[in-house]
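Quick heads-up: it's one chain on its own, the form predicted on its own, in structure tokens.
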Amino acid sequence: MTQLKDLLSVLENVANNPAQVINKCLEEKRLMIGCAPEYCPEEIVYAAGMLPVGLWGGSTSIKNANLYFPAFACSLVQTTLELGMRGVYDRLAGIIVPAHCDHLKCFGQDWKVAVPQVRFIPLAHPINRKLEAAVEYLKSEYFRIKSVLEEIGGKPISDQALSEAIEIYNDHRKTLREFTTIARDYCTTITPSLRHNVIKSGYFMDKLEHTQLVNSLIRELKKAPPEEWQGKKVILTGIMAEPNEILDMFEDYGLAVAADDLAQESRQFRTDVPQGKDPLEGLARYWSCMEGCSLLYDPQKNRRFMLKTMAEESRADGVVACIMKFCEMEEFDYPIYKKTLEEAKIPLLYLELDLVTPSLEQVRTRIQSFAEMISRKR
């Protein structure tokens, strides 16, 4: 059990403190080079022997960002601006900026006048994405990410090292795919706010080390027989579930992470990227074999079913929509995915989430309240 408790303490840590890892990589002359969601191709930076970090806002007052957002823009965007205009990301070589959405495509070319000591690096991935011409186009973004990166790292590189590079990623992902598997049969030990925190810390780390610490973090908790659990569990899903608190609000009302469709979390690792002779084309197709998100082009919209059958296969007790407050792409697929849920019968409860909101205390009323609707479900 110590060993358990420490290997969550170190995971923990470093998800809460992230600037520690940060200054290990500047003692070792290590360049960082900044990744904004959601979908970034981290291993070009990996194989070019930088750390890639992952930037994901965080909670904090606007103050500058809003001399270049509307203060209808996402609070993702927000509070990352917000971040690099007080110099928080300095230390990073670059940054990597997909165009998601209206509010991303914006945050890159306001990141170039707000923060240009920070080098912007565009990145559009193709809409129709099951094309074979959206693969070639991807591949042509990548090269030329790629070629950016050999000019800050000032060395080339190779296809051998984009090929284990790739080979590492999908070891953590498959980790990781484990991890969340394995950890909702452990729901007294791996809270709601745990769970979340051991994925996080993936961002702030090697990807090596970080498979290495979830790898013993399951055998530890599979020397121990599956937990108990008296209250209910659920699914989550959106673009993430954050600020913290609400993970600890789900924890104080007996409610337990089944599984997550999270931008954050488990749509990072769900898929692996296939391997081949090409690695810049094997990543290319990634982005076509990647299914279930808002971001993504599908006019089938089977997020639905995935959510459905995701809900089922884990028994969860309910379906929580954790959508960030403005966030249009995901507030286009609610609709959708809430009749499906509806038709099979399984409780949905839609929070608002807001990185900025000074207080949480409307999103904890309703909280409680599914909590106390699932439970008197039988």
The other form holds:
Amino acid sequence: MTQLKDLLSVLENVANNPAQVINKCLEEKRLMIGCAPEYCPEEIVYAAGMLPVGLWGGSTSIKNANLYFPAFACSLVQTTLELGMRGVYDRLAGIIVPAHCDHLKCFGQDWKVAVPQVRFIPLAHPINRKLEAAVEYLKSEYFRIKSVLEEIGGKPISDQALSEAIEIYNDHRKTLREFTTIARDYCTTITPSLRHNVIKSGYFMDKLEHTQLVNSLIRELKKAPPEEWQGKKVILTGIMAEPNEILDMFEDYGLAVAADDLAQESRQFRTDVPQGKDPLEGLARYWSCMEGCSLLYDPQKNRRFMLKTMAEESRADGVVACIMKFCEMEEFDYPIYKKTLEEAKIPLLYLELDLVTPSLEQVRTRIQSFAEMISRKR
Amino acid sequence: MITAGVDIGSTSSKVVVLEEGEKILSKVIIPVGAGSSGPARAFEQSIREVNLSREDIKRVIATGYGRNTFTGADQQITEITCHARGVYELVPGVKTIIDIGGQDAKAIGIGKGGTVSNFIMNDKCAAGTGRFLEVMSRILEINIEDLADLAASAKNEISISNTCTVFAESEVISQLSTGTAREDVAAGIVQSVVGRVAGLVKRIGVQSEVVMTGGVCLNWMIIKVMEKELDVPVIASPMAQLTGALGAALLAFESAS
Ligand code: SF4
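Given the form predicted on its own above, what does the protein look like in the form predicted together with its partner chain?
Every component of the complex follows; first up is the chain already shown.
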């Protein structure tokens, strides 16, 4: 039990105080590369011997970023730029910025000017991702990023290092998949915010170390029999479920997380990078293999069926759409899966989230009402 | 058994004291809400009126925006669940509730036994809330209670934006300064609130019977225009802004027995 508590507090501490881990990295003279939301080829950074650091904004007020962003940009890009402009990321040797949405496109351009001290490394994913040409194109993008990282690190990145990084990352993905499945049976110990922190801590740690810690956590959890859960269980879908207070509210009203479909969480690890002779091609092909995210072009809109199946398989009592305010990508998908879930009689809550002005009491009323609604239903 | 429901809204505090989940012993409304002395005063008054003390009340449920700050409650339940329970008691055939409160508006779908089947809230802007009517009445220099009668006498209703209270306010001022009749402006104000809230209701699906709660349901013009907009009859909750407190008192009775 103490071992379990210790492991959880280590991971929670990392998630809440990434600076400590980063400082350790600096002491070890290991270079760090920021990875902006939502999908970056972290494996290339890792293969270069550097530490990829996930940048997912934070709860802060905007004082500088509004020089570049209008008020209707999502708070994820606004707060990340704000923190960048305040010098919080100055120790990074560079930042990879994908261009998944209009806000990220602007973010990358703004970064170049607003935070010139942290080198901007752009990345444009192909939209028509199922074509062979798309794999070819993305491979060339990754090749360019690899060259930039080689230049920053002052040494070449071998195919072997890339293959090893992919293996380490796939192993990490497998471990997190196992954790999220096990967590479902231990809802009292693994509260919604602990579950989130266990996953989030991985953005600031060497994946090898994180995998070891999470594996130990799984082993410790399994020592006790599955816990009985009197409350209800929900699925979280969207980009991310922050600010942190939100997840505490789930706990307050007896809601556990049965599974998630969040870009910051399961979407990162539910698919493995295909392994083969050419590691860069494997990484590029990964983008064509992923499914069920608002940022992935999918004319069939399969996310709606994935969510329905996920809710049924995990025996969830409802789905909570965590919609980042002004995130058009998620807003476009919402009516589509809303219809499917309504037809399947799966309750759905629309929760608009904002890292800058979170309106927590209004969010609380929605979460509590939803909890009351699904509790009184059965 | 005696139970009580305390509904702490943004602009008023409401209390209902109930005997055996049936008989209303007292009901009190004090026109100040969350963050003020209103909730405590309303509660004290409601029990004093019937010569009771806190010990006589088996269970107290607090609801409304300020529910978590009221220390005298045994439990907190949201106004969505409480309105559903309250309206179901008064109008058992209810399928849709429209609750226009002081600072937000809600549409609630009702399932079997008065349970909530779906809900949607607007709390991003004062447009489409009681606050909007208050601001506009002030510009028209009338009491909010007189807005309905003034709007009813309109001859050429004008259109007023329903997306932002601040813009709507300047729109109204410019209409008045160019000589538009006050009653035509008043009708535009009513239409603006109804248009905004009706949009919310349509999103959860309009099913009869439709019941309106909250202080704004006392404005008969809002009810009339809402009926036209939704194309179904709309019933004003017989207990208006006390409906949520009634629901809370009923839920307190049910959970205590
Ligand atoms: S949250 Fe939405 S709008 Fe913001 S960066 Fe991500 S995809 Fe773009």
